Structure formats: structure tokens, C-alpha cells
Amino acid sequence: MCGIIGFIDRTKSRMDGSSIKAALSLMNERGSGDGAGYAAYGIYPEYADYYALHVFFDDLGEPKKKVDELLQQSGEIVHQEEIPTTPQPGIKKVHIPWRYFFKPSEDLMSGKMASEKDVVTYLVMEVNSNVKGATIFSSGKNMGVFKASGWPEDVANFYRIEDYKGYIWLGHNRYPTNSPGWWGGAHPFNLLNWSVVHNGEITSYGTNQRYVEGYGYKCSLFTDTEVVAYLFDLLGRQHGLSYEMVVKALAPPFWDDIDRMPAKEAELNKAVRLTYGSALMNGPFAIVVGTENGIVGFTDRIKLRPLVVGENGNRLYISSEESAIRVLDPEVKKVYTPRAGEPIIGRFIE
């Protein structure tokens, strides 16, 4: 179950959120009304140099006071406000969505926190694990996640998604299975500029969780998809792997297939499997990841969940269903189904 969709314009031409709302709503039979969300890149050009921290507050008293203190100890808040929303009959507003535009202090950047991204990652883990009544659910630059419990069109209307213009959009319609339906458990899951939408189940979650927590990440949002965002940050940012290599580590070929590869290719794949065995994800899944350089789509090694790709000029679409892609682009020229585990990557044109 669950419906996912991702879109990139490789020239960074932006479009508003009306089409992604329509495309995701077309897949309502894949959801249950317990969660939906969107990620959009390129929406905050006036604050492009600052981290946009989106936070769910239970109230604006003690939880916000603690988050304010943490941010002021770690850098500068250049602007903050409640995220504009419009009441919807189908959504119970159980949290207050807030956004900060934040710049980490250079004085903190040494040792384990050698970069701005390390500081922001620390703040996300600290708030989500130790500040009761506050959850940072989006922490990238010039991008933002908007999500809640509800149907896709209700969540989109709640956040006035049509008012935002982005060159990458992700959308997710949730059908929760093994975890509760709550605002923080809706997709996309985000850390820095990594955003993940996922259809399926990560049965290796326990192993993957212990692996990333060994590197300082804290899984606190009660769903398996959270760990995928941290795996991409660990392998893609901290270890410097290409997107292709990250996918090769998370959804590697079977040993029998590796044995049939040419010697040099087999040697590479064996090295990846042995090095990143604890990052390997098992179970049925189809995933689309938004990044600062583009989007990445892939499935599990058997392809137990659907994934369809469409292309039209500078635009690339990845979704659970072709019909959703055709809502986004009725003139889409090339539609195909990728192989199991094959990475589909859309990058910006330099």
C-alpha cells in the first residue's frame, strides 16, 4: 500500500503545488487518511543560505522555549513564524507547525561537529529525543516538508501547498501498517536536504537502526522509513558515496548474481556487501529520495512494490502508478518500469 510520487525539473524551473496535490490524490485508494505529506525544494529563495527548520510544537510554551534556547546556543535565528495553515474539516490540528530560518555558529564547528550540517544534525537528534512536545520534521536549506494526519488533498489545502513553488516535489499517501498514524509518522521523512517517501516495509529495520545509531543518529519517530533518511546521510554525506553506490549498498545484488558478474564488477559488489552489510535493507519497498542535487528512486531486490518512471524533456517523474505521472504531465513521452534494485537518478543540469 501507500502511494509515492517524485518529480524533478533538471533546469530548476519551478512549479506550484497544485499538480502534485492532484497527482497524489489520484492514488487515494493506496492510503487510509492517516497520513500524507509533501516535500518541496526551491521554495525559500529569500532564505536560501539558512537552514529552514520545520517543527511540530504541542504548545508554544515550554517546548518552544527549550528549542529557542538550543538554537540560540548553537547559532542565529534570523527569522521565525508559525507556518501558515487553513483549517480543514478532515484535519484535527493537534500540533502547531512552526518554522525557523537558522544559521549555525562557526564557533561550534570542531571535532565531531566539523560542519554546519553536523551541528544541524545534532540539533535534530537532540530535540526529537529529549524535548518533550517538539519534533523537528524538516531541516534542509531552501526546502521544506509539509505533513500531517489526513488525506492528501486535505493536507495540501491545510498547508496551502499551492502557494509554494519548487523544482523538486515529493508526495506520499500513507497506509500505516506496523506503526501509528500520527503527524510525525507521516512521510516524507527528512534530515538536512535528504527527504524520503516509501511504500512497503523495511523488515531489516532493527539491524539498520542499530547500525545508524552507532554513528550517533537517534531513531525516535516510530517508523521504519526514518532510518532510510539517516542511511542516505551517513553513506552519501559522511562516507561520500555516490547515489549509485548508496543504492548498491542498500539494495545490493544477490550473491548468486554477483558470482556471475565479470571479475572486476564482482569484486566491487562483494566489497560493498561486506562493508555495508548492516545497511542492507530487506523487505518489500519502493523509495524516492529528494536530495540537494536531484532525486533517486529504487526498489527492493525482488521488486515487491511497484515503481514507474516517466520522462519529458528536462522533467523526470517517479511514482507508484503511471496514472499519477500523467496527471502531473499529460504529455509525458517516455514511460517505463525499472529493474529491481536499479537506481533511477535525476540530476540538475549544470
Second form
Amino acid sequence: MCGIIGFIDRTKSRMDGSSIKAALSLMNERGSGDGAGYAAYGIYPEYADYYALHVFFDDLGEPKKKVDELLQQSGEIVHQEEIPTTPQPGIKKVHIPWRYFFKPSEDLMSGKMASEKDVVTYLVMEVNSNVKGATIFSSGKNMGVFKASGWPEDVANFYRIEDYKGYIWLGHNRYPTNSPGWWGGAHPFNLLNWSVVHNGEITSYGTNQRYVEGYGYKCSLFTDTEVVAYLFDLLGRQHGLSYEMVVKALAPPFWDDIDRMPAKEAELNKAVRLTYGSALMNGPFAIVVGTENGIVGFTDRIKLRPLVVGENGNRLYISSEESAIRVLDPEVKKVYTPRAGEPIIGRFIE
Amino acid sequence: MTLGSVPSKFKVSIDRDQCMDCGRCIENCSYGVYRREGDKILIESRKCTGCLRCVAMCPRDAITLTEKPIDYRSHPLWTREVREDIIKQARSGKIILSGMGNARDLPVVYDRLLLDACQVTNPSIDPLREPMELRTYIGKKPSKLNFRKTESGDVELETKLAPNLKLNTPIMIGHMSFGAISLNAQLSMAKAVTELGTYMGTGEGGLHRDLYPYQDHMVVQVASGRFGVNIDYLERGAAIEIKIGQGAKPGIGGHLPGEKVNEEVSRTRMIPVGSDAISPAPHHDIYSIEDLVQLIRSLKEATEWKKPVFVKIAAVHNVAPIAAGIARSSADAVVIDGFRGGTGAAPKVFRDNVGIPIEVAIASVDQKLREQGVRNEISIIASGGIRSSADLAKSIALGADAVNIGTAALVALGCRVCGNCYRNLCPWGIATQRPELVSRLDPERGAVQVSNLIKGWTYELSELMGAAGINSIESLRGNRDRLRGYMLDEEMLKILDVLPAGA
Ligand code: SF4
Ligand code: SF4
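Please could you give me the other form, the form predicted in complex with the partner chain, since above is the form predicted on its own?
Then the entire complex follows, led off by the chain already shown.
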């Protein structure tokens, strides 16, 4: 189960979090009150050049000291604060959500860590696997993830989600089977500007995990969705594949279909399957990924989980349920269900 | 002879009430256990190897075979086998030869690994109703792809793919040479792999002309003796395998007894009739990894870089770094042969004591190649004691791309694993060159049996994958998350990188 939702305004006109909360709450039948979360892009314009690191601290003593030290060694913190929250009866505050606005220092960028993003990726992996009591759960620029254990309304009210305005929103209503109770296990999963909401289970997880770990990513959040963010980062950023090509690698056409394609197209699809076989994702899933340039939605190759698309002018909606889209936009024009494995991409208009 | 005789291994008896005196046992036993004297069939049990040919051919089920009818006084340390080996060597002063794979009663890791299936949270996939993809490509793969935009705005592939073998099922048949086995045995398997869209190895014995029609499905082998190797041979194969070592006898060369070298074998292998074909332990042009790299390149040059080149090594303690070295060459696949791998003839001390299990070797090779970022550079083919579709599925989940079977294919042809392959008397027409025995094996029927076996395993693999919610073999490969260890110790679980059952 799980309910997911994705929204983009292609002109970057921003929308506050209240309607996404309403839409997500409508799908409560798909959740169990054990986890919900939101990702919003465009919310920190004043710090647009800095990485917004959202961290769950178990306490503000030792774990925070370690993270502070690590960040100070690796760059500059221009601002930090506790993420504002309002207590909710339905939410037990087991972690203290914190945010840093951070810029990695140029001195570090050499060899394997050639860019800011490599440094940030390294820091995320380092903290999440080696600093006890601290988890960086969001590390993009001008964006942030807000998540906790609880029902979508409670999580939204807890983080005062309506105070944020974004041009991309992702929402997730969780029915956990893997890791209930743990805030880090709620969606969206994020690395850099990649955020993932996912309904389903990845039966190829072991293969995908071994594959990304070979490239220095560490799966430390006890749930399969995490690996999708790393796959997008590896293929989309490090290998420079287009979103269409990333989706082709993760949910490729069947060999029977490839065999029927014209020679050149068949060759290309074969190359993708041979090269990225370990990135192929199996099992039932519907996924929406938020990125620097837009959103990408897709399902597994035989569409074992629902996904509906709605369009209205410059706005694109992707969700598990049509009803959720209609709550977000009662005027929605075109509503349709994509084919299995077909990528639905919403990009900003330049 | 002060040592006297040792108890015979089998006791053969005929139920005289059942026996109709047809004499088929006499005809079928190539080891000469039965003979007719007057109107009676006499039995010389001591000669029996337990090949079960007579039992299978007796129309009245009149024959009974008892193993170890007389045994030694039992002792946990000084077992029958230990004592017999000592007696044999006290007599001969020689190395003890044996056939087939490791015969020691060591725990089988495969049997302590359990596969996963879906319940509720993810649906299983029904292979009868949904596509199930087992197609496997063996060869080098790029670690990333580059594309370019054409003038018309289309996306085009820039990266060039290396030649790969396309397998419809991840099961191949390993190398068993013409000489070690009969032409009919090779023909049976060649017909089967061609029909199924997979491959088999020629072994170090050249390619008999009768196999030319199937050459597109044959991997030719270059081993240390270089028997049968010339440019025509290399060009005929779909791929070339350099054999460095073999699981049954790591560190030593091959041995084909002269009895098996008849006219045809001699021509195909390019050696004199009746001579023992003894391959040296190392290749005399490979004394280091650089030398291997050169040989790989020479073979590729010779065949214009059109054919994948595999390197076969025995699974020894250091198998992972060796495989990593091979991955850095232009080799396309590494074949790892575990210590249970079969053979026509090997010194018993090697067969039973040298090497490591294939399960462990796959796990550590896959891990090492990933750590070094070269897993995509090379395919892993696992062999050595793969007995069932479950072993196959577990091998792939541990990280293999495909497996080679050997003994299993022979059993499909009739082999009863009696272990006397080196004597040229195989009553099933498999490990022999005697025309009257070879003719017992009909290649048409043999082909059906072998292909049935591979088909059966392939169906079972599809079902296992479907039950695990996986519809493409790529997603099983290296998916150790879908394996659990049962009654394996902590260290072993760590090496296999598998959780214990219940975790
Ligand atoms: S060697 Fe084979 S055929 Fe001969 S008696 Fe023994 S089992 Fe029967
Ligand atoms: S091939 Fe023949 S001789 Fe060898 S083990 Fe099998 S039955 Fe025995």
C-alpha cells in the first residue's frame, strides 16, 4: 500500500503546503498512521546557493557536536536552527529535526570528490553510517524534506507545512512493513536534489544495493526506497543520463519488445539493459522522483501499483489516486493512467 | 602377496527364479562381471563398478546390487577408504587415480542456503501469465553509456558494445572433450544446446567435423596441452576459453589415457593413436598474469576481436584476487570451477582435498570485483557440482551470471556416476571410445534427454523467480537479500554476505 503524490508548476509559480496536505490525507486508507512526509522545492530562496541539510538528532549533545565538527571541517555553515514544529497529539517527538545551510569548501574537491555534490554525498553517507544519533535525511539546495511517524495531517501540522511555498511538492502516506516507527524510514527519501516517494516493494533491492554500494553509496536507512535516490544520482548525475534514459534503465522494455524494434533502437535498448542490468528495479512499484529540473513518475514493468496523471495548463500532478489529484485541483483538465514503465516527466519551462 | 585381497565393493546377485536367461547382463556389462558357463550365468562381483547398466537393462528386475557386502571393522578415523588407499599404495607405490567429483562427505553450502518468496506485501508473478526473462548476455559490458544527439534531435548510442554470447537460459554445458567422452555424447549435447539457444564447451580435444553444424553454439578451449588448437578451430567457435585450472584438480594438468586415443580422437586432437595425452600443469607460455593477458590478446587478434574470450580457473583460496586480475585483462568472462567439479581422471588426493566450494568462490569473487569497480568488465560463470535448478538459482543470487553443468548433463545421458570414466569402458556409451559401447548412446534421444533437463530447470528457475516477485534474471543476480543461511556459522554467513534464516 502507501499513497503517493507529486506536483509541479512548470513556471515555478509556488504553492503552499495546505492543499498537498489535504490531498494526501484523502488517501489515508492507503496508510496506517505510521509515517508520512513531504518534499518541497523552492522553499529556501534566501539560501538558494547553500545545501539545506535536514538532520534528525536523537539529542543535541554528542551527535550534534560530531555533525557540527564534520561540517565545519568540510565547509561553511551560514545558518543553522531547529526546524520549527508545533506539538501534535498524534506525534511523539523522538528526534529533534534540525537544519543547516551549508557550503562545502573548495579545498576538498579533488580526485574522487570532484564537485560540491560529491562532498555533500560523502558527508551524508558518513553521518548516516557512522554518527550515532544523527541522520541527514535531506541534502538538496532550495528544497527540503519534512517527515515523521504519524498521519499525513499530523505530520503536516507538526512541521507547519502550510508555511512553506514550493513549485514542486511530493507527499507520501505510509503503510510500513519494513521499519515502522523510525522517522528515517518515512518517505520522501532524499539525496542532493533527488527525492523519492514510492509505493511498493523492490524485490531486486539486494541487487540494486550491491550495485550502488560499489560506487560508494551506503544504504543505511533500513528500507528499499533509499536505493532509488542513489540510482538516480548515479545514473542521472554521475553518468549523465537523461531522465528518460534513467527510467529506461530502471524499468526497461521486455526483450520481446526490444527484438521487435528497428535495429538502431533495439541496439540502444539492448545496451541499456546490458550496462545497467543491476540497476533494473523489480517488484511492484509506483514512484515519483523530484529533481533539480522537474519530476519523474513511473511504475514497474508490469504495473503492479497504480499511478494516475493529471494536467492543467502548467501544472502536472501524479498520484496513486485520481481523487487526490481532484482535491489538489478541482479544475484538472486531462486525467490518464500511463502505461507500465512509461516515464511521466514534468520539466520547468526555461 | 602378503597383503591379500580387500573386500569387494559390490556384491551382484541374480534372482534365479526371476531370471529368464536372456543374457543381456553379459552383453551389457563392459567390465566383464558376467559370463556364461554351460547353461549358467556366473558372476564375478569383484569387477563390478556399480554403473547399474545391467540392472537398467534386465527385463525381469532380477539383479540386485549390494554395496559393501563385507565391510572392515568400523573405525571413525581409519575408515574403509583410508585403509584401502593405503593398501593400494603399499602395493603399487603410485598416485591413486579417481574419476568424477569430490566424493567426501563434506557439508554442501547450497543445501544450507534457502530462497525467498513473496507473501501479501508484494505479489508473486505467475510465469504462465506474465513475461519472465531469463535471457543472459555473457561478455564485457561497459560500466556506463554515452549518448549523442543527432542533428535531427534523436538520441544515439555512442558507446560500442563488446561481442557477447546470448543465452536464452543461464545454463551452459561445461567442457568435456572428445576423447574423454564419446562423439555421440558430444553430439547429444550439441544438438540440445543449439535447440535451446545456449552453449557447450568442446574441452581440450579439438572440434570433430561432425560437430561443425553446431559450432555457433560451441565454446572452443585452449588448454595447456594446446591439443586440437589451430586457427580453423578458433574461428569455428562462438567463443574461446583458456583453461588455466579445473576444480577437480587445481594446480595440475589434464590426462587422457592412451586407451581412449583411437583414430578419430587422434585426428581431432592432433596426437598419435594410443598415446597418453598429458597436458602440462601450467601453460608453458603463462607464468604470470601479464602472460595470460598476452595470450588473451593474441587469441583476440587471431580472431579479429569478434569472439569473447573466457578464462577458466579452479576455485582456490585466492580465487577473488585472481579473478580481479583477469577482469583487468581483455577477458570477457571468468569461469570459476568449484572443488566439487567432475573430471574423467584426477589424482584422488587432489579431487578430495584441493580447492574451495563454488558457493563461497562466487560470493567472494563478486564482492571483490564490485569493490574494485570492475564487476561489469567481466561475466562470472560458475561450475562445479551444480545439481539442480535450486543450485542454479542460488548461484545467480550469490552473483554468478550463468552456470556450467557437466555431471548433471551426463546423468541425463545415462551416467550413473560410477567414477570409472578413465577406463574407456563406460557401459553407457559416454566416457568411452569403443564403437560397440558408443553406439549404445543415440544422439537424437540423448539430445532430447539433455534438452529436457535444461528445459525443466529453466521452468523451475522461472517459477522460483516469479515466486520471489522477480521477472528478470538481472534482478536475481547478486541479490543476496533473497537468500538466507540455515545452519551456517557466522563467519561463513559473513563471507557469503547472507543473513541467517529468521533475520
Ligand atoms: S559393472 Fe555395471 S553392468 Fe557390470 S555388473 Fe556392475 S553394475 Fe552391472
Ligand atoms: S560417464 Fe560412464 S564411466 Fe563415467 S561415471 Fe558415468 S557411467 Fe561411469
